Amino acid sequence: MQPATHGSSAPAEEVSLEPSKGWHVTHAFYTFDRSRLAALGPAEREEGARQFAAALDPAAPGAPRRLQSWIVAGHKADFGVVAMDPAPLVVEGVHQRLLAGPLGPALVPTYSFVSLTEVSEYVPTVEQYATRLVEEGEIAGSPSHQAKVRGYASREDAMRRARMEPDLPPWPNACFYPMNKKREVGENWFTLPFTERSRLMAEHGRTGMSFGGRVTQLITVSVGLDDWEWGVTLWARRPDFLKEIVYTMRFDEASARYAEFGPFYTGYVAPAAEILTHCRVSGARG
């Protein structure tokens, strides 16, 4: 029996899990119940922690693409994750071998955030580029302008593949936090017309890339598939960075006036045993 095509000739598009362009992104965070640790023995403490550093092992067979885990500051969480893969079973298969481990009932899960790597559409192509140096003050055709383009051009494949699937960078300081574009009357992001977000986005751009070498970023859109429209992940060569980049960019326009934010998780890059040490589940004490 062939399956219905609802009135259709167009040949049907492949069913797949994964998504045609781009990796599942999950960032995923827990705090540890205090009461359940204490009733555990010493053996399940110990087998606990083997299975939560199996489990947080970027090298482990079957662990997704990407795999970072987190000490969090403050009250929101003890810790977090970040997982990437094309496959979304593989990126949540992490949650479930946490949960399903010796640790599992002491875990309380606090929040998540699931979303897709993108290119986003205000990266502009080569011809874009050029056109907006000449915006900007370049004269078409120069030397100076030539030169850029070709810069741009051979950098251009890379910038886009690191977007949709990226290394995670090997600094200590992060922090995640969810946000949307406003749509409200007046600051209606959505009805602008694409060259006026496009100007504005090109303005924030530049505003973070004066922090390059200090702070690297990962945009990933969850349109559709969480409460918030898009999640931002940073990386910071020192914390105070992490505070300058986004102090320093909420006064671009973009920002300013057509940005809100959810709850901001502030971490340091950690493995799992430096995690179960620190929050004082395994190893020292005291």
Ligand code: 76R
Given for the second form:
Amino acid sequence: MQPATHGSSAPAEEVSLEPSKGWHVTHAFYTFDRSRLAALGPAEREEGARQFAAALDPAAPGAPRRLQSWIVAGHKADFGVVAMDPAPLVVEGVHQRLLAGPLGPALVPTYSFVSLTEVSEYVPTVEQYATRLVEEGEIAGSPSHQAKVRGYASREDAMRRARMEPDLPPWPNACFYPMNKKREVGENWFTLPFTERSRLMAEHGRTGMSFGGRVTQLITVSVGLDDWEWGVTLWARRPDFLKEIVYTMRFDEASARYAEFGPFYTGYVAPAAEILTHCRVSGARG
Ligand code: 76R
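Write the structure block of the form predicted in complex with this ligand for the protein whose form predicted alone appears above.
Below is the whole assembly, all chains and molecules, this chain first.
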């Protein structure tokens, strides 16, 4: 076997870092080191702000397919970045551009999370959806059952695409946290039969759907890639919706019995210039 080096003649697909489906995702969080910032001269700061904004500009050449920055609440970070692209080095390039700029020495990375987009195995197929409707009281084959199934079938492709190549909702508030499903004797998610996991996730999905128009989720998978199994990114129209959905879900069996959560990061979507002004790195605010 030939070593997979640059310039190897192996066909591109054999050495590609791009997943066969879906995108790489990194969430990265930073604080500013104030003493390092204070040591920068005004010209360096100005050039630093320019390069910082270029690194976080979703429209810049070479930017990942999706790029969003947040002002982060509390002491865990000053700001956060969510980057998604089929090419992992394009995703990671954002972090390196931030560090390589004049503000780089004043940036302290505080947390990162590496994952991939996926369609959960519990998203029902059209057939499973049809059965589920009957279990919920629809009469099999009735006009209303058929209409619902047809509606689901026509949305299914777009739904799956939206999970693999997600658009970011235009909402101002976001949060991120990693989670696991428990693996304890007597409470091991991974030893439950698929039908039972599906039942629990259907209950979870119903709760989620009741927040339609207020909260959207992006579930990315990190099994084998990072310290937790999934990353949960939520966007909401208002911060209290985040509190409400997470609280409500704590009572769903899938969360109440089986979920374990890592640190929560809460943020407000903001372009680079606003982050710098808010953090008193540049701009007019005193
Ligand atoms: O994809 C779908 O919309 C179908 C239904 C659905 C699935 C399969 C769904 C709906 N989720 C699914 C999978 Mn979800 N989700 C979380 C959390 O805080 C907690 O208690 C848990 C964190 C929230 C808040 C949330 C919200 N969901 C998953 C999975 C993958 C499990 C696997 O594959 O094993 C996880 C880890 C997870 C966790 N869920 C929804 C929501 C919301 C708002 C919805 C409605 C659909 C949407 O807005 O996207």
